[in-house]
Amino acid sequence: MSTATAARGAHAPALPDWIEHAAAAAAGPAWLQERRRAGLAAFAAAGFPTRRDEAWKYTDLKLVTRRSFGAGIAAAPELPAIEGLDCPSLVFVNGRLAASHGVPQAVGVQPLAAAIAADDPACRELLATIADPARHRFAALSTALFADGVLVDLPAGTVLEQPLRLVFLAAAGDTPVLECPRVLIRAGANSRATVIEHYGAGTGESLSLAVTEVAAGPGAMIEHYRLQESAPEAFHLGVLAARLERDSTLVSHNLSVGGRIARLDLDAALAEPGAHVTMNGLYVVRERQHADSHSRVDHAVPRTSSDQLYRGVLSGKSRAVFNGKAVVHPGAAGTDAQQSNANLLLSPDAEIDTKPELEIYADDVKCSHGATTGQLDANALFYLRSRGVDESTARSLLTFAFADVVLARMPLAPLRRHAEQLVVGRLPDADRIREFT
């Protein structure tokens, strides 16, 4: 009998040979073999999800199911350019490290392979277990089958000067290519970090299972950006999982642009009196791409806040869902949870499924929520054609005027002219409005 299928037992359903063939492949001491284990049983009970299951019943992974994918090809690592980004980074190849560039030793940075093989203490207490496997299916399914990924382990205090840069890319050969990037983030009591994973775009056909683990000390404070720029034809499901102790801080960028099929689950536990996360998203997407943005907060303590903006942009026969959820649990007085989402579509043909919810079993709370969906103003439209801007070229400015709200959030200069830059290239006129921004 096969590891994988002494994982799932013996009368389970039997789970695809590409998944049987990487789990038989994934390597690790006894106790990842333990927890790969887990997760490959915990896949294997659940399944493929369908639109039967209420978390997935917009988004339809028929295109994902009906392939197999393998280890694609060895490819030339390529870091891609940011104008005015010059830090350390990190490479990394269907899944596996490709290359490093300026990464000091001292920093507490270290490829995931190499810190399991030395049986560093911080894989062994956190790795699988802040992505809970019993909501986040893929993340279970990623713990069985990764290879390698990024530690990122800060002693209390410590300060990073620069953003510590991550990318992935992924290289398909004759078949599409599975690559599992793992992130673990440790940050100790009063650290800061600044940590961008950036998934570039890649060749053909992909599936990408990226899964960010992060343990926030008291005091901590991480800045995370996530730019997800996948190739046209790649399917990219991921999950950002957080635990944040006393007075700690998240805030997270979220920028998605690429992918036929893109996805990220994105959970805060905040767990002691004055974490904080912020939330910050932007989905673009065109022709027949389809983006799904997943959000959990658990404001589990009193004292702690939240908040959540996310906008979309639509155009052709795209489709989005976002699904953002605030849970004050009982006793969690003074909790401060927001959250927002608004969304422009610009065809008839694209839709958009949005559902914020607050879940508050607590009294001496401040929550709220909302969601719009809609076109152009159309009074500011007319501001800008009473002013000589051509309809089409007003379109274009007010769109990315939308988009930009979100943006602007981004404190880390390089970065969000790279995302501005992105976000324009996939709107129409693109070459008229960088003429006025």
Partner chain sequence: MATGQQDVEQLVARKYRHGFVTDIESDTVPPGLDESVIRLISHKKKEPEFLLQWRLRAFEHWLTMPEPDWAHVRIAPIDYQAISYYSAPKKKTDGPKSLDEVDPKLLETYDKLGIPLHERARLAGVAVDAVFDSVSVATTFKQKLKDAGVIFCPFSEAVQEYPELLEKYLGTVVPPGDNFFAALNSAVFTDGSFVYIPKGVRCPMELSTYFRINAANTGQFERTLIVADEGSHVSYLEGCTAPMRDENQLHAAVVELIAEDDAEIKYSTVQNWYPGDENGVGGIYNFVTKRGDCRGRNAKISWTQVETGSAITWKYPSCILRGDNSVGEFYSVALTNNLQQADTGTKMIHIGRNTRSTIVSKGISAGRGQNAYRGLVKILPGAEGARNHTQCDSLLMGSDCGAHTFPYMEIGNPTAVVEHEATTSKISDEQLFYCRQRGISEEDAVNMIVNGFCKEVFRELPMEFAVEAQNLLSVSLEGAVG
Second form
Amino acid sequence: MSTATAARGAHAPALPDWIEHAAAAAAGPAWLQERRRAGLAAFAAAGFPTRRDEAWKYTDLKLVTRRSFGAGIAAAPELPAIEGLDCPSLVFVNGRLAASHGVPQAVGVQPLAAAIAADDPACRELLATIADPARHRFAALSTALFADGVLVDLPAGTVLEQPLRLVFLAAAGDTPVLECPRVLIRAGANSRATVIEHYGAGTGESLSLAVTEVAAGPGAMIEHYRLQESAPEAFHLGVLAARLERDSTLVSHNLSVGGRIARLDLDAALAEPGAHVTMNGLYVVRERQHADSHSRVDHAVPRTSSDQLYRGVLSGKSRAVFNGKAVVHPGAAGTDAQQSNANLLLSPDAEIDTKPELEIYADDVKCSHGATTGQLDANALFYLRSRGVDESTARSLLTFAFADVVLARMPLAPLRRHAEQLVVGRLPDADRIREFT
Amino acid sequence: MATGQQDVEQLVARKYRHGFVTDIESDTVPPGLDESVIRLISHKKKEPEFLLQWRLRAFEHWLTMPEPDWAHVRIAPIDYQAISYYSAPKKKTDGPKSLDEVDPKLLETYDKLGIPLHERARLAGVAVDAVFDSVSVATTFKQKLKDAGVIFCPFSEAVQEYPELLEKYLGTVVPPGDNFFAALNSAVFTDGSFVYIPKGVRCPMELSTYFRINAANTGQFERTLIVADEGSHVSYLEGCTAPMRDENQLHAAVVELIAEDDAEIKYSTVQNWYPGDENGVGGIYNFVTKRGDCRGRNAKISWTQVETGSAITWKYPSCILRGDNSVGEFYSVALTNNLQQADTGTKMIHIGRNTRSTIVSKGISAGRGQNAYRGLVKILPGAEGARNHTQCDSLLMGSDCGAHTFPYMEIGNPTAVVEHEATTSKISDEQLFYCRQRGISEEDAVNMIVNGFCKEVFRELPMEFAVEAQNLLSVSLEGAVG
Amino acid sequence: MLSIKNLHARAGERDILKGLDLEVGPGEVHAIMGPNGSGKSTLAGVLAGRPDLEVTEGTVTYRGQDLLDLDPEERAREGVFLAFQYPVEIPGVNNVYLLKAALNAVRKHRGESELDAFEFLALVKDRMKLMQMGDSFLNRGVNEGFSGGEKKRNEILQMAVLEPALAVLDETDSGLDIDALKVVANGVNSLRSPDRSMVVVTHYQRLLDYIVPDFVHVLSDGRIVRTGGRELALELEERGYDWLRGGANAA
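Return one more block: the form predicted in complex with the partner chain, after the form predicted on its own shown previously.
Below is the whole assembly, all chains and molecules, this chain first.
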């Protein structure tokens, strides 16, 4: 083991120029420079993953490593419309703040670059401390390279009445662009907020290293949405890492429909009793898309709970990966960890690789997981046909219904409708069923 | 509440019953491994040249391979030069012609193990090949099987008698370079069993091999090859024990099964190698490669294993479902108590159309035992209509043990249906109290509940083994209830 | 048969029984009624030796011996039977297997010979007829996937097979529709005999229309606050429990 690491270190290829350039351009105060250097060193030591890395067994990044990514071009910061959703928004183009709509001064939301420049203590305390650089090499790389992002710092007892929407757009010219959207959320005791991260379609080839860190204080409640509808040429490598204190809750809704290769690592550390995380994930891929959902929940102490529901619909030559893990640490009695993954393959050339894992070191626990891959329920299909619905429409309807089990868990109605339309538009025979959904 | 826990813990600490040593003079080669040792083994076995070359190629390959490190187990470093790769009880004559010539000490050993080899006391309806350290010492019912056309003999005998069958089938399911331990086995294997069931024959009795490690500082590297020709049927059992010794001993076996059209092989294992003591000292490293190939249409291979012994178990009896409509099954009970570790499961590779597989895994963790299920279900694009169902349950007894589940599912065909379910439970105080309120002692209640947990697997075992397995489980759990 | 004096018991940190007295003679049927949380199920649990209940004071004498001294299985073998309010599921363990193990444990304790498979099956089938249970029940796991009614019938079947001297029925009527209730009550009544006593714990008097008690006791805040005949149950049905709580304080 140690010899292998040493060997790799000795022969580690130099970092590609585009990374060196971006790293040289990244600025900040001394404490941040130190974290940037550590991040770059961690990435350099690990290198780009290959399929020999267990965590990347099914996701090949050759398409990424063959390219180089630059600063991109100027573009208009268009806010993608979501019908019925009118809330404070920040728009980023190529990782830099481009527009701000209706964000009030006093709610604790500010651009990350400005917060760092003002030596905001939340940044110094938490930035790059929640996403584990050893487990998430691209989070480490993001730390080295990011230019801007958002700090959401909610004092104790704050309740954000309106959702906060963060839009990230990539605009590439003739050459691919790198963007490093970075979000840090510190939720004080008993605060409540809804945060939407919207990775819009953008233009051209891009690499997004999108990293969000969440620190939830006692009794805090964060409802987090992540809509990933990047351009078909985009590479999206995301990390969302959360640390939850006593009786706090994170509910994550995560829809992945865009990108050539899209990966999200979603980690929750349930660090104190009463903490809870819900992960609702849906991936809908077609053509040659590749979507990879990794999740990990650490039940570190007694009486914490987690609920993971992931579904996927695959058509064309697409491929999807699900790897969900619940770890129950020694002494974490009273843990309740549930995990479910279900997939529909709609084409003979699609492939799903799924691996729901449990690692349990305590006996007083309720843990279960299930994974299924199969077809639509033949009885339901017959039932619809017997009511006069043609088979093709019936299949589309049932496929949508399968996916909608995840989306139905979104409390924010305008966003749910938007998500549903994104999904419908990606199903075969979309036109037949649009009116029903 | 606390009392229930403690009683359960007390229940899991009886002694290993098969830990005695047979005092017999052995012909043992000095520890160490190089080409000359392989040539020596091959020479002692009077092997044909092709087999020697086969071994040497495997050895060369092995030298280039790293030890696997992906399993969820902690292994103390193994010094492959400190192991003796050949040990055989010294023969009084030139090899026993019949059981009457077998050393009485060996017969006595197998009597003590409950496997009487002698004519009068033989297990009814079960033919036994007894393997002692590196060699087969006796095979029962040979004539009766021969009359049915069935070949059942020690591997070393098959090398002399049926070289053409060996050359045709050996290494075709588990190639010599398949993995680190399979490569090592291919280089140094000493004996094992060979079975050939001709076309259309239903083997008239259960076949069984009983493996016994006796000598110190030896490894056991046996090789089993079972070929079921078209339309044939065979049920095969294997059992294993070893003396209690303070050092770890390596057992790296390879089992290859081949089922042609409409053939069926049922392979059952009750593995009770010495598990080490309650402090984790000693015990067998059980690193085994078992794989079956359903080559023909409608072929069926069924693995059933009850793994209670060994310090570390690393095995994944697998099925390659090549023939259309072929069926693979894996039923497993794995128990880890004290400091035992197990990383076990199966691979079901669906290649043919309408292939079906079933996986039922029951893991029981007690003491500080660590128990991992690791499995792969792979549906290739051509496996139209493939089906898999996996049920993977863990029972935890006590708060210091671990139960882990690592199922891989790779699905490349839209008509496949693959289902995986896993649950984790413990013996609840409520269940124990209920049984006790009906007058049943706590120890009996725990055994009853554990056996209930394992029922789906036990009912796959042949009758004689099912009883043995249940007893073994209760012995292995002694002092573990928690 | 059973003599309870000044019984105090707690679950965890919570005191539940606070000085309970009860005398049950041979062949008698005593109903224990009371509001939720009054300690009815705790009393049943203490009699059976539930490990998470702690007796802090008082005595329980059963057929001349100290019941509290015995392990749960010893009490069962001495003839104390608890019909559980929530019978537990034990997956994979056959009903018939549990019954046989239990019966033979009891018989062995009494110095009787163990029943062989034929005798045992004949006995069970006879009792199953009484409880109107089908044969398929035998090979199912203990209470595994049973409906509420099936679980309760199973409890009484076990009682009919084990033939206890003291049966404690804990809310045996809860969750039963009227037809199931009749079957259960019929089973219980057929087991009444001059040398078998019963303690019937219930919240509603409905059960007592079918299992007619000799005595009715009202339990409130861990003590028996009133004792009477069957008519007391009817009065409770009419007036609820509240008036008794006040009465207890006044007394």
